[in-house]
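The chain below stands alone, shown as structure tokens; this is the form predicted on its own.
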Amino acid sequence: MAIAAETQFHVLAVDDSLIDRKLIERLLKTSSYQVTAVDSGSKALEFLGLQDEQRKPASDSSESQEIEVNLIITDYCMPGMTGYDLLRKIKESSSLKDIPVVIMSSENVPSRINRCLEEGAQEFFLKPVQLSDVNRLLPHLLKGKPKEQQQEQQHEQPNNKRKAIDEDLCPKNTRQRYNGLTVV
């Protein structure tokens, strides 16, 4: 499911796990997606934009901004500022809140799962993240790229099914069948 260069998607990864870090980096890059990878909620705001008014000059703020991101995966279980608190700063802010953010961890807390989703992730994944995770993150990016770019990326990868069928229709694909037995 590799993703053409023009149309390659960003991918904010968040998390304070070195190791886990590098996994998730690795398994977006093997999916074709841009990585930017931070140790902590308080780098993401900061890449973002959304960092304290107080400590961050107002000329500075456009730098953040000129990279588009498509998507936050972060991990829950983070010092200072955890991935709930950094889903809920991205909900409240009007310029990110439709960037579609997944939750990971490593531990399997119903209520936990239950509060991230109400308050607005797409995903919440269980750690160790696997590739048929990561697979699963395209839906949520196109949700959020313009109609133009998503009629764009449907036709540069057709349906399965439609394909299925225009092979089974089409003439020229059709092979005569010999099953080389003669009865005499």
The other form holds:
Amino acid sequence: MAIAAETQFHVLAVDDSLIDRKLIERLLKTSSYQVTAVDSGSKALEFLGLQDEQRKPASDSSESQEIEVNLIITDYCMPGMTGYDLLRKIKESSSLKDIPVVIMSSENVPSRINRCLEEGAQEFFLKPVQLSDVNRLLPHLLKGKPKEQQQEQQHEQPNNKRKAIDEDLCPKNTRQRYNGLTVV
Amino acid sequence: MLGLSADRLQADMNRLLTLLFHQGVLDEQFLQLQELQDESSPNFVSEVVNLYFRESDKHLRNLRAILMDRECLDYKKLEIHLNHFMGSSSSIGAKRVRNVCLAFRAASEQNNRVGCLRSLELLEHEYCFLKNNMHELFHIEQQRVMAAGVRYPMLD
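So that was the form predicted on its own. Now I'd like the form predicted in complex with the partner chain, please.
Next comes the full complex, this chain leading.
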């Protein structure tokens, strides 16, 4: 069953590590997301900025969705522009601030996590990112869509069911994220 | 006849994987990689792991070059390479390699050259062990695929 391009969510992934880019791309594609992966914050802004110029002033949603980004997932530690810097730039932009941003990091540093969440990040994932993490993206994506489209998406994304199953197998408290130290 | 040897090879693979998990060489992240492999991406695991080896070979060469520099030991540079190596090791589930990187980084943060040299030796050893086992694993898998006469479905 083919999912029409307009109903697929488009995620922009930002990570300077090639292996992690391959991984996140695969994780997202497996979950039926359309993915664009870039290796730096500046390339991400370029991609988003380009999209901005091409965005038509008319409220014709089906056309502007061709290059629309529905969520940005970025690594925290990157040379040059960090994930945090990128987050700030996105939140400062009137056209981009409503795009949900998720931060990934290999280090569990509570102050870092808090800073990102305070700056407006929706989630903070500890690396390595897993399918159960990607399943948590859907609610943030659905918030951005009007109600009729939300119901369409919930039928087409198989994630909702998988999320429930995952939560039974991997109860939340076995992988602590925000509170205290994670046992590695 | 063919079916039997494919099963035996699968059992060999499972045994090797179990051993590697038991020894802490690999952790559940490796399982995650396997879960991501399917008909649309049938070589995902070997692609990622081979990429990891290409990058890690370079990291190790760089780490050794930095440590062997008699003039000046750039600990910051060391840590940059270590962080990359640690991150990618963690991403493929190479637990023991990652843990040695962690200890290596601690020695570097203390500017402990001798500690760093020891860690490097241990790292090279663990990495070599991992690489050999991964190659063995892929070799068995290749044989198993041939024995099972698997054809990947044609996509229309």
